[in-house]
Structures are given as structure tokens and as C-alpha cells.
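Only one chain comes next, encoded as C-alpha cells, the form predicted on its own.
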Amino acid sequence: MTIRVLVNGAQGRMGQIAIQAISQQADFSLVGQTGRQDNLAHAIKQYHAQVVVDFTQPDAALQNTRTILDCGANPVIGTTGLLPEQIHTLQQHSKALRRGGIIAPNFSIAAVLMIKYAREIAHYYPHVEIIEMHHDGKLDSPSGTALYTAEQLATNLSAECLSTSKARETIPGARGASHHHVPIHAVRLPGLVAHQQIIFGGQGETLTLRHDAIDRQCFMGGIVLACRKVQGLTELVYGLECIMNKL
């Protein structure tokens, strides 16, 4: 049985790779491309959608969510800048549906895996810092994976390792943005496309985890699983490695 998937955002870069990967998977069907000017709702019922793939702009991240949900479809929402307290809301309401869907701050498999190791290697090197490096054209910062990265750092930091840095700022802003009280540090230059360190710092060595999206192409992977296993769930998930395990 095929797949009724429709892109919302699909004039964007990521919704040109999320139309491209859909269209090469023979259980898919794309039955709809959508945009700003278009009415998601009435998009999804007419084309009885099943899956609505969403990467549009942060602003409207929110509501598209709570619409896809509301009309019978699971999410599959690849839109950064989603505060926590937003994603807590959607999850309420998924829950009262029982209708899945999965929010994911990246969609490359080899970014989950660095995050996952990440989070493991905090046991043992509890000092780290996060430098994300993506295109000057990308509206949030930090991205949406340096934040949940800090999110999963945390969990593994003991108190005392999260207590505010004695440094001095001589230029406000000079250590970077904090998350759960880990550094994030964000560029944003042209010829980039979407690149994260995350530096551990221990006595007399460091050790970092490097991913580098060169190419747009890595998001492939990780959306067509998101699609896959997106109506089997029965809540709303935040993070691709929640369905990783089911491979």
C-alpha cells in the first residue's frame, strides 16, 4: 500500500529534497506541494493526504503542526525554531488524538548518531561547548540541532558542570549563547550549508565530534524513514532517534 505524502514549503530548498526523496520511493505518493499561499488544511483533505512533510518558516511551525494534526495526517516537521514549550503543547494535543507524528531538528542520520554518541561521551568529559556553522540565508539561531544537542548534553551533566562560567565578557556575547547552560556558539556565512562541533575539554586533551552536511542530499535518508514510520506512532516525537531503533 502506498503512502499519500504531501510537502508543505515545497518551493524551499529542503522542500525540493523532501519532493525528490518521496519521489523516488516506490511505496510513496506525492499527492500535493503547498506553500505560504496555499490553505494546508483544505490541501490535506483533498488530497487525502496521510503524511504532511513540513519545512517552512518558524513562525507558522506552530499552527501547521497543530492543522496537520487536526485534519487527520501525521507530521512529519523538519522546521527549526520551535520553542520547548510549543513542542510540550503539540505533544498534549497529538496525545488527546492519539495521532503520531515526529519533529526533527535534523534529518541527516549521521548528525543523529553524533548526538547520541554525544550525550554518552558526557559521562566522562563534562566540560563542552557546541560551534554550529550553517548558510547566512538560515532565519534561526542557534539552529534548531545545537539546541537539542545542549538538550541531551544536559541530561548527562552533573550540577557543578552546569554552573555559569566565571569568564568575563569583555564584548557582551563574546562566549556565545547558553542552552541548559552549555555554550553555543553560531556562524553564519555564505558557502556553508549546515555543520556542528561539539568540543569536549579534559585534562590536557580535548576530543570533538565534527558532522558536516556538504550536501543537502543527507536529509534524504532520514525523511524517507520519518515517512515510513510516522503512522505507526501514536504520540508526537521529538528527535529522529526515537525511530532509528525500529530500522
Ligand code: NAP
Given for the second form:
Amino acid sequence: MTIRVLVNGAQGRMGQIAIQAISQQADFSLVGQTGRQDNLAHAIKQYHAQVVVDFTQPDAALQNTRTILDCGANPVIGTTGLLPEQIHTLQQHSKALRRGGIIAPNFSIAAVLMIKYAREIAHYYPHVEIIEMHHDGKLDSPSGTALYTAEQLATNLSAECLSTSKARETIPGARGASHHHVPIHAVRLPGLVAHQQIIFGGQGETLTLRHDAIDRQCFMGGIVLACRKVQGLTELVYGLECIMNKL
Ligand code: NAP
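Got the form predicted on its own; could you also share the form predicted in complex with the named molecule?
The next block holds the full complex; its first chain is the one shown before.
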């Protein structure tokens, strides 16, 4: 039986290659491609979509996820910029409907592994900062991946380690943003795709984990996996690792 998939944000950079990846899977049927001009609820019902992949923009992600759940489909949300309290609200809504979904700030399996190992390293090296670098068309800063990384690191950092440098900022912002007390520095430049470094500092040494998405194809394995698994979920999970067996 094929899984009926609709892609929302179909004309965008991620939407376009998600469509290619979905079209190549024998067990998927790409039933719809929607954008800003379309009525998402109407399209889901019209095409009997079972799974909706959303790569739109931060302002739209909350309502789109709600719409997908309300229309009886399972959301696969790649759009970043959702705030933690918005994710929590959506999770409550999904629970009430008993309909699962996934929100993943990063569908690259390598990026997920980077975060997993960073969490482990944080036990031993609690002084840590994040530098994320993206193309200049990215609307949200810091990236969803950086926010998620900081949240994951914070679970393994003790309270006394969470206060960072006391150095005065000569220019406000020089020390970056702070999420869960982890400094995040965001770079936006043409020529970049999506890159992140997690730098741990110790006595006389540093340890850097780095992930470079040099082609958006790197997200496709995770998207296809999510489309295959999402119908089996009974809640809205946050993070690709929730559906990766070996993590
Ligand atoms: P993009 O090229 O700007 O594409 C976004 C598309 O969504 C555009 O076609 C846009 O139409 C459309 N859109 C905007 N608002 C909409 C709405 N309310 N309903 C339906 N369509 C709407 O952006 P992108 O580079 O593909 O990135 C999309 C999102 O994915 C971003 O949040 C980005 O951070 C995220 N992302 C996630 C991952 C991951 O692994 N999770 C990886 C890469 C990117 P208009 O052109 O008319 O505005």
C-alpha cells in the first residue's frame, strides 16, 4: 500500500528536492504540492493526503502543523523557528487528537549524530559554544538546529557550568545569543548552505564537532524515513533521533 504524501512549500529550496526524493520512492505516492497561495486544509482533504511534509517559513509552521493534524494527516515538519512553547502546545494538541507527527529541526542523520555525541562530550567538557553558518536567504536566527543543540547540551550541563564568560561586551551582541545559557553565534553569507560547529573548551585544549551540509540532498534520507514512520507514531515527537532505531 502506498503512502499518500503532500509537500507544502513545494516551490521552495527544500520543497523542490523533497518532491524529487518522495517521487523516487516506490512506496510513496506524491499526491499534492502546495504553496502560499493554496488552502492547505482543502488540499489535504481533496488529495486524501496521509502525510504532509512542511518546508515553509517560521511564521507559518505553527498554524500549518495544527491544520495538518486537524485534517487527519500526519505532519513531517522541517520548517524551523518554532519556539519551545509552540512545540509544547502542538504536542498537547497531537496528544488530544491521538495523532502522531514529527518536528525535526535537522533531517540530516550526520547532524543528528553530531548532537548525540555533543551531549555525551558535555558531561566531560562543560564549557561549550555553538557557531552556526547558513545561506543569507535563511529567515530565522539562530537556526533551529542550534537551538535544539543548546537544549540537548543543557540536559547534560550542571547548573554551575551554565554561566559563561563574565567579560563585558564592548559592542552588545559580541558574545552571541544565549539559549539555555549556551552561547550561539549565527553567520549568514551567500555561498553557505547549512553548517554548525560545537566547540568545547578544556584545560589547554579544545574539541570541535563540525557538520557541513554542502548539498540539501543530505536531508532527504531523514525526510523519507520520517514519512515512512510517522503514521506509526501516536504523539508529536521533536527530533529525528526519536525515530532512528540505533540512537
Ligand atoms: P524557501 O526556499 O524560502 O522556501 C519556502 C517556501 O515556502 C516558498 O516557496 C514559500 O513561498 C513557501 N511558503 C511561505 N509561507 C508559506 C505558507 N504560509 N504556506 C505555504 N507555503 C509557504 O525556504 P527553504 O530554504 O526551502 O527552507 C524552508 C524551511 O525549512 C526553513 O524554515 C528552513 O530553516 C527549514 N530547513 C529545515 C531543514 C531540516 O532539515 N529540518 C533543512 C533545511 C531548511 P514564497 O516564495 O511565496 O514565500
